[in-house]
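The chain below stands alone and is given in structure tokens; this is the form predicted alone.
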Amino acid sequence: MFNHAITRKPGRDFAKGLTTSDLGEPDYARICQQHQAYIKALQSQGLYVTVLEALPGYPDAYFVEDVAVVTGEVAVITAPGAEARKGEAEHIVAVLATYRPITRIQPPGTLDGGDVMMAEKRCYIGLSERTNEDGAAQLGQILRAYGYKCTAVPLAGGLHLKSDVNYIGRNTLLLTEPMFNVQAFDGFDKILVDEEEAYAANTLLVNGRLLTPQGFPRTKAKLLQAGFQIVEMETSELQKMDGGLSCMSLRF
């Protein structure tokens, strides 16, 4: 169960962030509305939410998940793999240090939190354009000391591991077709997201309920049929910036 979440407000420059999307011009007022709804959804699940101010000069900084990995025992400050995001991590240290001992990923290792999927005491680390083998190995060494089993998972494409696979509780993964037969995920029950609804794979488990993107009816039907409780969230502006629901908070 999570008790706390940390989020950061989107800055007025958020549309200058990194993206490969061609879904149209991002809207500042709308991202603020969607971010506020996200905070309320976390609060409705019993979390106390710390809301940090926007970080000028770092338009992607509201994707706060990428700068740290937080477990019950430790907060690991990451080393983001995109040049434009280097420096963000330093601005999360002070707030996390009030809750957890701090350790860090050291260069030349790179690691984005979006590449780290926790499933109870199992940790899966995506090897992507943002996370290299050195960064994954460092995180594995840190977490194994606390009893976690850590596995690196090479990605065939996509931005982050959690763009394509997420743990949704009950020993179940919600995942896209490229991840469905990955050997590292043997032993899990799996719900396959249709190719046309691939974005919906980034569904977030929070204290027994799933925050899931709005507008993906087939994924919604599969989750409901499997007996999961869901809360649909509007994510249009996140999609425009290659972001998802898990990206906007650190939960612990």
The other form holds:
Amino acid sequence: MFNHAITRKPGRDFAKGLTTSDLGEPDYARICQQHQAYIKALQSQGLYVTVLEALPGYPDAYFVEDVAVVTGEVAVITAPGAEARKGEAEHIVAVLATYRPITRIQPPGTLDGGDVMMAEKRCYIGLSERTNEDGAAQLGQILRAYGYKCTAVPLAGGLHLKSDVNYIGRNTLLLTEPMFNVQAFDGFDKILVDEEEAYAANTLLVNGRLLTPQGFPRTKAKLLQAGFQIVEMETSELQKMDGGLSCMSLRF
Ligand code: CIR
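Switch over from the form predicted alone to the form predicted together with ligand CIR, please.
Every component of the complex follows; first up is the chain already shown.
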């Protein structure tokens, strides 16, 4: 169960963030609406939500998931892999230090929180353009000390591990085709996201409910069929910035 979430408001400059998508001009009013709806959804799941102010000069800073990995025991400040985002990490320390002891990933290690998928006491760390082997090894060493089983998983493409695979509870993973037969995930039940709905793989488990992107009917049907409770969220502006639902909060 999560008690807290930390979020950060998108800045007026959010459209200057890193992106590879070509889905049209991002709209500030709409991202603010979508962000507010997201905060409400977290609150509805019983979380106390901290809302930090936007960080001028860091247009991706509302993707707070990437700058820390928070467990029941510790907060690990990451070393984001994108040059433009490195400075964000220091700005999450003060608030996290009120809840957890702080430790850090040290350069030349790099790590984005979007590459870290927790499933109870198991932790999967994506090796990506953002997360290198050194960063993954450092996180593994930190979390093993608290009893987590950590496994590095090379990405088959995409931005982050959680762009393609997410733990949705009940020993089940929601994942895209390239991740479906990855050996590290043997032993989980799996729900496959169709290729044209790949974005919906970034579905977020919060206290027994799944926050899932709106507009992916086949994934929705599969989740409902399997007995999961879902809350559909608008994500149009996030998609334009290569972001998803998990990216916009740290939950603990
Ligand atoms: C970036 O490229 O870093 C941002 N525009 C998107 C980050 C998404 N974060 C996540 O998946 N955890």
